[in-house]
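Quick heads-up: it's one chain on its own, the form predicted on its own, in structure tokens.
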Amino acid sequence: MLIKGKWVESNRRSEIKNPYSGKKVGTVSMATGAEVLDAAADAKKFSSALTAYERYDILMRTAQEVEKDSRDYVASISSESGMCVKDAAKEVARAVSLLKVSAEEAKRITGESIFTDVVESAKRNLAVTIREPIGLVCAITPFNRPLNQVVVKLGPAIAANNSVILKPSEKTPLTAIKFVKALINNGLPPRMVAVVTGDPAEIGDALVSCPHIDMVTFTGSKEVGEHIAKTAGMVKLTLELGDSGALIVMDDADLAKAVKTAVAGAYGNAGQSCRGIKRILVHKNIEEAFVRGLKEATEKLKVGDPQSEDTDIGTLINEVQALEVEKRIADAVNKGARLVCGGTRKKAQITPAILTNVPRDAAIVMKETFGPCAPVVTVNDIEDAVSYVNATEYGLQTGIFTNDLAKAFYAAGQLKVGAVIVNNGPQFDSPAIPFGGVKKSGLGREGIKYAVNEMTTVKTIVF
């Protein structure tokens, strides 16, 4: 942990297993609640006086860093997560271009200039407005992407000058842990920075309650963000909370790219992705010759070692999510769906499952289902795949192939979404866009420039 600038550990350790292999990959230190709390208080007290450059120069040199050491990450955030190196290689590279372009957004943040006279009784003053830092930022990262996340949320706050507690998923620290180090080979004050590692049953009220915290950044599941809204008091808040997210495909979509997006969508870090493909919505006329080829791309998928070069799906996070995905399976099967390939569990291990004719109530498609799935269903026209999109609680990211600009375009106006991407997926992503979704699937938003909106304040001057 990371302590009043300090490494320091405790008695209390966990250990960290490959879900793979089942073998140790490293141990963490335990923090208490009071430890927790020493740690905040101290990074609240600590005031940085980086200036824009200097913070951009600490983030650009630190995405040199991790580039140059991309296998290292690559091997790390596999061996703790399960993530095929595939996979992780591009989870480093996205990595990098965050950190490249929070560097950028550090010599960016500004204000406006306003005239008062805008009312018959008013006087021509001069309004400014400034953005300061919103002082210290808690972020809360999860378990699928060790290093991504992380630097979502640690590079525009430095860019915006905050101090940061992190709290690092229990099962994936070590890639972050880290990441941290590195940003502090770079430059970064030690005790701008605090790193607190340990069970969120026994940490997580202390952290987000805490009385030094003013913004709190989450990514995790739906209930723990309600709880985080109904603990942390008068704080600002970013809760991006996931998605059943769908990829609507027309009768008149480009097939082929909505298979190789569909591939990609669903079974991408075997499925788990917030932001990934839950559920598939074809149009009845097309559905059999889409899944006749989404059925021939996914058997040509090797599921294995995640640390294989040639494997393409890896392991879930353990045993107890990959029995959860089997459980789903075999409900929706029960409900009358018609499992086409895939499906079979070894450990925590699934390989990609397609699934045909199932019920629009199943709580495959209706909950966010963490693994490599494919639910496919029949849709009857853009108004009905709209109208089905809505009906769940979530709201993220939805995707539609279309060559429709009319259906394309009803979908964009009509969808209860975050972001609406024409002829790509949900999973599609940008960092100088903003990511966040509406009603389950969060506040706020993400996305390097949105984010040190968010994690900023606007103080007014009148002249």
Ligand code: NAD
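Values in this document were obtained by computation on a predicted structure and should not be read as measured data. Residue numbers count along the first chain shown, from 1. By rigid core we mean the largest C-alpha set that fits within 1.5 Å across both forms. First, how it differs from the form predicted in complex with ligand NAD.
After superposition on the rigid core, displacement of the C-alpha of residue 110 between these two forms stays below 2 Å. After superposition on the rigid core, the Cα of residue 119 moves by 2 Å or more between these two forms.
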Second form
Amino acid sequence: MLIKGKWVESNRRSEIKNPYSGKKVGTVSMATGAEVLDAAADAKKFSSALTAYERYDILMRTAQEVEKDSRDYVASISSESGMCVKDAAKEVARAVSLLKVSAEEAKRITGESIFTDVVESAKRNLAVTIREPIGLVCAITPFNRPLNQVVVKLGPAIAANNSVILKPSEKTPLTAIKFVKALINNGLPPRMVAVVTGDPAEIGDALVSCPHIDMVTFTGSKEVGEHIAKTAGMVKLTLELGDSGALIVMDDADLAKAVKTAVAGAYGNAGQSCRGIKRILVHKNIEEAFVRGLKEATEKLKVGDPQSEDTDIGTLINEVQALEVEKRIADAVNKGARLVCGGTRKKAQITPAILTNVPRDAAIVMKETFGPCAPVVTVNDIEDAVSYVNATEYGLQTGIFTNDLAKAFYAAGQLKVGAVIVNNGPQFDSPAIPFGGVKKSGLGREGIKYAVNEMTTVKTIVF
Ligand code: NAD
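Switching forms now, from the form predicted on its own to the form predicted in complex with ligand NAD, please provide the structure.
Entire complex below, previous chain first.
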């Protein structure tokens, strides 16, 4: 743990195990509520500690260090999360980009000048706005991307000159600690960031309700997000929660591209991605051809040791999660779905599963299923597809494959989601665009520039 600028260890430890081998990969301290309060009170004093050029330098140099150490990061991510090294390498490359874009944003924080003479009483005034750091940001991150979920919060928080208290996932804290060490190696004042690890049931409420915190930025499940929204009280909140992410494939689509996108979106990181594909809505006229292509591509994937270079699908985070996915596949089959291939479980691994004829109310498609599954739901037309996407409680990102502009426009206008991706999947990502959901998928936006906005407050100065 990093408290008051010092790495401290407690005797109470929690073990981190490799989900594939079951072997211990490390231990971390278990913080107490009192330690969390202490860490937050100290970090609070260190917001606004740096100039823009210092923040730029720290983030840029950290990006270079992460790039240089990419092999170590890949090994760390893979061993604590079970992510295959192919996916972990992509995660490290993305972290480097996120850090570089954060560094650039550190230099772009500006305000406005406003003529106030829209009313008689203010006709002789001029106002300017400046954006100030929000203060102490509490960052709480999930297991599924042990590096990026941390970088996507700490990058903009530091760019905006905030101090941070980070609570990484209790399942994958080791990569997060390694990354914070890199920030400090590259000049971040150690008291500007605190790291607390341990049991969320023990420290979670103490952390989010702590009086020193000005903002909570949380990524994780809907259930924990809703709990945090109630516990945190009157502080700024960004919540990035789950999704039942949909890919729509219309009968005029480029099928080969749609299949390739479906494979990447449904099985990437073994299906444990908030913006991954959790259901595929395929037009009835092309369903047979689409499923044939999907099966062919799916059967080529190699499930195996996450550390092997040729493995495509590693493990889920633990056996409990894999059992849940297995249960949802069985439930869909009981309700009439056909299991085309995959879906078999060995400990924490599941072979990639295609299901067709999936009933629209099955849990596998209505809830967020965090596993390598491609459930196909037949749709009649674009109206039917859009209304079914909108039927779940989530609304993060939806992809639509069509070569008909009218259908693309209809979907863009009618889908109740944070982003509509035309001719790509919901997994599309760029650090330049806003990212976040509507409905139960969350509140606020990430994407570096947009996160900087959330993590700053506007001060108005009137002359
Ligand atoms: P989780 O909700 O179980 O845990 C997320 C974090 O919250 C962890 O650090 C955990 O320790 C902490 N936590 C748990 N209880 C807490 C409490 N009472 N107070 C404070 N913190 C608490 O989620 P997970 O299983 O780690 O991650 C998977 C979930 O994350 C999925 O639902 C997925 O969709 C979601 N996710 C969303 C996005 C997004 O950007 N929308 C990205 C990745 C993952």
